[in-house]
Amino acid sequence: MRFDIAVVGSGLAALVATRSLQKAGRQPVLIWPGLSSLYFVYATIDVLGYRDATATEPVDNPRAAIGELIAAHPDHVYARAGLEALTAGTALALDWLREAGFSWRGGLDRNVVLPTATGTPKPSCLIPDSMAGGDLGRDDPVIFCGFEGYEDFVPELAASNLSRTWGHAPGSVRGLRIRPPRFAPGRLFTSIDLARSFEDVAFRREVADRVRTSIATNGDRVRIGVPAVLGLTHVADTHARFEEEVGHPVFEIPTLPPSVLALRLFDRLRKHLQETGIELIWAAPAHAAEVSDGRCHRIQLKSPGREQAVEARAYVLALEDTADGAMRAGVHTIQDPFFHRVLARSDVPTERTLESLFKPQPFAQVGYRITDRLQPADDDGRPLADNVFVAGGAIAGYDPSGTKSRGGMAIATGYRAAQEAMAA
């Protein structure tokens, strides 16, 4: 199979790279290796929440902070991708969200601090409208509303944690539980069960009535935080109707994975690419690159019962993590699946991790060394192939967890890799 440009990956970097190529008038193919980590993320776009992994104060202005980060650390992933790529890629992403039918808000000049499902404050840059009411920069009291039989959100825990960290008057945060209609007492149910039910008008109205009755004594300024289950598909309409029926501002909170917010977002973006003419190759991990004369001429894909060869003029390896085949981990080595180079060695596998979950993990630093054009490089800094470019989590040192920058780094590298692929 021959294509213009091939993008390999199943994360945000792959989606942004493919959309960038499409908007530039190219005809890319998106090779979707398999399981995507997208369904397990928070489903906001975090650009830079903290200056480093040890910081406790969130960043107010991501654009300014990233400019300082680039000046101080010229080898950082943001520095390699460039602030222009982040700016242009973010504008492209917001336009794409609107075209795909989403209502989002935000920009690079301000972070919004939102409560998580455990009640901890979290800075985010671009957010769905359905989450905007949770902005902790507002003074309105918060009530976390959970559901009996739904164990992925504990409103009492969220209220207790936020009360300690938010710094507002005692009693300004509390939790409540209601029993949803149609679910028998004692039955356990999931986020998907609730999200489907909320698209039913009668169910939604009955829940709204029970919530309104439960908070009748809390005054007019209270806002309601609910788990992100207000519909699987038609979230804007479902959220608006439910808010009207409750009679108070309502905001969604992403819960344990798989996140309904992430399911809505990434399934819709992927389908939108298909609806607008982009070809997808499903469940076919790439496992070898054929390189000669400094260029990659084809990659081999694993598919049921056979291999497929994909030829393209340029390639974008937009891999997020091990979920979509970015690395092959053995007992002593970690190899990449394309050039079969050893990217890291260890005497024992436990050397790749630290005991504390809250410290930067060594395995998260493993990836390709890259050139200034985001090409995978050898130990001497020379590109392994002139027409191959890397985006996302396969880049060495790409560890956005502590700084809350996963979305921004994916957008910046995905956009920049697409521009370089076209130039190649």
Second form
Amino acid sequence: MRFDIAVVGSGLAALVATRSLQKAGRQPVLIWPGLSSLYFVYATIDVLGYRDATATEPVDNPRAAIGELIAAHPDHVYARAGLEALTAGTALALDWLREAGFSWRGGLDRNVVLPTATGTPKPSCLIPDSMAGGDLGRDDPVIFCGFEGYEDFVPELAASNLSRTWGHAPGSVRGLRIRPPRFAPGRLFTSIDLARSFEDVAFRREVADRVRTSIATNGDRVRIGVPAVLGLTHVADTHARFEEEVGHPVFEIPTLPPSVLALRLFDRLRKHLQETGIELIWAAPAHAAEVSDGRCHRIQLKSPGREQAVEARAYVLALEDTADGAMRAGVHTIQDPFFHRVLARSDVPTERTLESLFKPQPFAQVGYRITDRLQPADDDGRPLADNVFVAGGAIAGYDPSGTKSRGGMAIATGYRAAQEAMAA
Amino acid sequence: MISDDLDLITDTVEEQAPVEACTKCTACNTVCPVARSTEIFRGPKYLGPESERYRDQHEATVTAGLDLCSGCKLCEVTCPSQVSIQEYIRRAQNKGAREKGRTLRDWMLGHTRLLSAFGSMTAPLANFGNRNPVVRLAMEKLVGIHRKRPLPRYQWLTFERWFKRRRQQAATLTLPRKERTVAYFYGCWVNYNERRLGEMVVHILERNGVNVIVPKQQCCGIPAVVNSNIDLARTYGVENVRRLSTLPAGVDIIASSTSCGLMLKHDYSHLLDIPGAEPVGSRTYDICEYLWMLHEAGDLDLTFEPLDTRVLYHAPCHLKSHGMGYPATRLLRLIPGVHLEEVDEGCCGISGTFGVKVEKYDLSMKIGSRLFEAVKAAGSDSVLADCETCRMQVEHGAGARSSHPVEILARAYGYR
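What about the form predicted in complex with the partner chain, after the form predicted alone?
All chains and molecules follow, beginning with the one already shown.
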């Protein structure tokens, strides 16, 4: 199969790269290796929440902080992609969200601090409108509202944690539990079950009634934080109606995986690409780049029945992360599936991980060395192929977890890789 | 996956991961059309890899709700770890049916070819019965076929006989020698229900200089697979593999039914584990996939008549499993005046014989409701789908006319 430009991946980097190519009038194909696990952890688009993984003070102005970061660390992924790519890519992403029917807000000049499901404050950059009410820069009291049977959001825990770091008066944070209608008592369910139920008007009204009745005695100026389960597909309406019915501002809080916010986001963006004429190849993991004379001539897809070659002018390998199976881990080595290069070696596999989940993990640093044009490079820094570009988590040293920069790095590298692919 | 033998992992034709590769990420549950539509269904993650860990060949199969899996395979399409979720469910369904026995209805639906051959022989009577409310009520009560489900119309003249007759007529003419030859796996649908589709496939291929032969063939076996009768499916599959293996080298196999094609390409060598199936699968192509290949080789006749038509395209679930993208949309965009829009609202809900059954009809219509609404909202009365049962469901649920994409191509070639 021959295409103009082939993008491989299923995360935000792949989507932004594909959209950038589409907007520039090119005909990309998106080769989708299955839902990446990151599909479930995205909620907001974080650009830079902390200057480094150990910082405790959140970044206020991500654009300015990234400028400083680039100056201080010319090898940082942001430095390689460039501030321009971040700026242009973010503008493209925001336009796209609007066109696809989302209401999002935010910009690169300001972070907003929102409560997480455990009640800790977390800086984010671009956020859906349904989360905006959680802004901890405002001082109106917060009620965390959970649902009996949904064990992934514990309102009392969130309230107790948040009240330690935030709160202007005693009692300004509290937790509340509502028994959702229809679910038999004692039944446990997931964020997806709840989100599907919320799309039913009668269910939503009944829950709103129960919430309103429960907080009526406690007076007026409060906002209500609920786990992000207000509808699985199109949210704007469900959130606005629910807020109206409850009679108080309501904001969504990202949950443990599966993240309904991420499902909403990526399902819609993927569909929007398809509706606007972009072809998707499902169920065919890509591998094996064939390179000669410095150019990649084809990659292979593992399709049922046989391998299928995809030939394109350029390739964007937007493999989101080690978590989505982009790399092949052996006992001692980690290799990439395209060039079959050993990207990391360890005497014992446990060297790849640290016991504390909250420390930067060595495995997360594994990836392709890249050139200044985001081409995968050999040990001497020469491109493995002139027309292949890497975006997202397959880049070595790409570890957005501690700095809260997952979305921004995906956008910057996805956008930049697309620009380079067009020029290749 | 931990292995130092990287060639094993990266260079196999297809990656299939063992049950341990399931990370319980729940991606499958979020896309499962059945889980979306009923709270009773516990989802592919639980019924597939999670239960599989505890299944024992020597114990009875007890997982409840197994029969609600419709077999769309979207779970496998979505799995980031390439776990064959649906195959685990299929095997367990089959084992359960073997232990508990099958209903007459499921036995019949598994023997689609037999049923269709009978329907075709008695076409006027069968078609009358299938549309008669009294007969349908009786069928619902006695057999368990939902009375509201429109059943396909049978044709007295089968594709097989049409093709034979045509060959006899053509034998008197001297045909130009053609470079390419394909064997057409027409499937039961074309043979007994929609001969015209087969005629169009032959016409399009021949117009493009491809010689078409029709080898003797059996049902592909998918109706048996979905009715928990893997043994029967294997019997069919073994027969097909035996016959198709004797085709001369260089003859590719073409299927115009998405699911028949997927059986030949994939399920024969995986789910059914039929010896010799891989070489058959590796030369099997979906009709649109094959035509696109011709186009890329510069051999597709592009002298189309402009059509000026707006059509919607619904990608069948099993088409996504082919891992070949959407060749039909690429082909149709070559025709001047064809305005093609894709509706991606997921599964149509019928899943072969699933939506025919009395206890599953309502669920099947609920699953398809998003697609029906999208089709109605798009205001188009023509929906293209590569799969025959998708077409039945769209016509029934959305009240739109539905046809195989090659019909547009045939029209553009002036085929009436």
